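What follows is one chain in structure tokens, specifically the form predicted alone.
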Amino acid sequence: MPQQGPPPVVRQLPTDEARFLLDLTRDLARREIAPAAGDEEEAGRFPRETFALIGASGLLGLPYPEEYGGGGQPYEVYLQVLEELAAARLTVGLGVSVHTLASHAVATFGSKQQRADHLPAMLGGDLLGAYCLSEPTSGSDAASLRTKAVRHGDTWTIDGTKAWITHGGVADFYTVLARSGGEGAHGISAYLVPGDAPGLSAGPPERKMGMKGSPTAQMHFDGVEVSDDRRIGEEGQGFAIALAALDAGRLGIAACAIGVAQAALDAAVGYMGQRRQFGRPIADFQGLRFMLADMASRVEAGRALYLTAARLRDAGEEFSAHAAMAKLFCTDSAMQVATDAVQLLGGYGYTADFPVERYMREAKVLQIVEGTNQIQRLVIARHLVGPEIHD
């Protein structure tokens, strides 16, 4: 008898609490997120109330300290929660990852007073964050950013434009990297900017191939003033803060990618057990079975890789190279698995009546965000053979 549905995902979890969190996430995803995901993405609707629900369920600040309202969970648990959310709807999973990224600077580099003042609302679901690093002329070359922060006593004035900002125009706070000193990486500082700050405005949302429910927009800073107590870390430390956040954020993207890949695999397995051609289920055809085997292998390998990187991070070990490997492999795998799922469904896979065409469109962006996969290859190679030599 051919398999009539996908096998359950087997999780290796460190505690009973972690297993409870995964069960809670699956239940929430099944009941509150997945049923309307396709329609809401087609309508371009941003699910703000879902983020509030996730926050109220204790899932919005999982990797951060309990004393500030976080979950106190290791990254290996947080990432598996993220995978489940992304499998239900990438707009939600990626949104939680971006919010975690935006909270990272305060949680990791903020003063004790800054953490006490800001983290409880960030992690409890009252606020939603965005991360402002890229600019129209500085994407992969982030150290060349031009947005300026000029100090006037105890106040900073920020001017410039940030680009490709997830949650742009709907976020309650923005973690902003701006040039406070000279050229290069050492002249950049980090700031926490309220979403309603005078002089801060959003451009029109980008018209994207996928993830239409997640607003992506330019953010314009026109004389935005923030007090010095909203500067995070030391002056000139901003680029180091950004890199530390991106290492962790790349793991979030990797987990989201495996969520999308798992959803595409599940859809393909379910379809192949039901669709009949030449008098038998198409799951009986060896060529198609081999495609499924390759898809499943990519999903499992990607999951193992991002969990290896997460466990290195949790142990306090160097994980930058593994984070880049996970982001590269998992997102490339998601694109391949989603493309194969469309192929396995044939003409139906190319229609919006089945979700695999959405998974394919969504998987593409994961190869681009938080460092393109070409940049990930550079990062990995530098860990192997050192930086490039320029004559």
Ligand SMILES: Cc1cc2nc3c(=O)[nH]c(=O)nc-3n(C[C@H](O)[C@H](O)[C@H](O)COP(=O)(O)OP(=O)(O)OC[C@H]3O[C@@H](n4cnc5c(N)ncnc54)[C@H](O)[C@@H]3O)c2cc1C
Contents of the next structure:
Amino acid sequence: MPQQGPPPVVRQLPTDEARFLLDLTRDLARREIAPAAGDEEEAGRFPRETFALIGASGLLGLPYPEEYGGGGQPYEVYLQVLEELAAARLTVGLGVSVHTLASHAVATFGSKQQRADHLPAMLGGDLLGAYCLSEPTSGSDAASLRTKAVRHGDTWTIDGTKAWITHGGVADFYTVLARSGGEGAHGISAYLVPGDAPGLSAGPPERKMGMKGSPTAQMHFDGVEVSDDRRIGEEGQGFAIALAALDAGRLGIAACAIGVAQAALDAAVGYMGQRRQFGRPIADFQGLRFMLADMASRVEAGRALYLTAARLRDAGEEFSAHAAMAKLFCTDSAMQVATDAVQLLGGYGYTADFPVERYMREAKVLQIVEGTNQIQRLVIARHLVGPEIHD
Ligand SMILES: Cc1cc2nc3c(=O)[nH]c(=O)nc-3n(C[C@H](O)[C@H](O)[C@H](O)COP(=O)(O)OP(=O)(O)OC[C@H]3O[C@@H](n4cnc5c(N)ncnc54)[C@H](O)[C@@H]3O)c2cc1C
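Could I have the structure of this protein in the form predicted in complex with the named molecule, to go alongside the form predicted alone above?
Once more the chain from above appears, this time first in line as the rest of the complex follows.
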């Protein structure tokens, strides 16, 4: 039975403008991002110029207000754009998601003046952002972070080390969570640090399993001075700001995961129509057809779940539990679908001649970043039965 290739993704979009944005993204992804993705990932090359192009196309600040240079789009549209970018290359999709996360503090908690001063450049595509929460000794337990911020009049001095920072060393601005007060979550404040601030330096890039084109590095703060007008929100409000950004950011990771899963599914469908064994296409074997059906069902279910969470957010409803469910389900699904795609391609799936081994390596990181999937389960369970009681 001849295969016609994978059917196009069915998208529910609220407006004609949204449809235009999705078409624009698909075109850009197909022409400018996907063709070089495999080679550039292997070479560990960060595509800075692609982010400039995405910014110039108006796709770098989609969920933020138009009056500050954003796209004024609902989250359900922004996330579907992200999915398309991630399907072409995760380094790009995740990069846009991280940039959006880094812009969240100023956009949501910044004063009117701060928004007017910083957002147009952040959202216009000229600047690329990074988000600095994790540290070498505080990952899941982020509220125990140690980077210090000490006030001297109108200036803060920041000292410490941030770990695992996506765009570390290449970003133009860093949204930084640092301890300005006592122990625990209430002693943390948020700061907007320029990439060229004296005393700020990047460690060597981490040598990762995948996403080699996306620089991940420690960031060292050695007496970095920022003026008080770069403190975002109230003193001590930093952790609440970080968590609010992560709720939205997790949806970005979920959408990226479905992008990777869709790409893996498409590759598997395409291959199964071509490859022949025992005198017929392997697409004829029921065991493989059932695998494919499960993969496609996971992709559609994941897309529906992240869109449900996004629509709750767009409606101003509580969406934190749904964001955690979407992050958990979509990233676990991406891992499963990408692993199955490798299996469906047999030995060829295990080589760099086909993209599915890359998708499998990329899917893994999505189960770890922005709250591991164990942490997502904790969040979901807290919504169901309340916080854990410690002795
Ligand atoms: C490629 C990459 C990019 C990243 N980018 C960024 C970034 O831009 N900015 C940033 O701030 N951070 C970033 N991170 C950091 C990421 O968010 C952390 O790695 C993640 O939060 C986990 O922290 P950890 O690595 O210290 O693991 P740990 O917190 O040490 O966890 C180790 C294991 O214990 C489990 N665990 C921990 N606590 C519990 C618990 N209470 N119950 C059950 N299980 C638990 C975890 O799930 C995990 O399996 C990035 C990480 C990677 C790998």
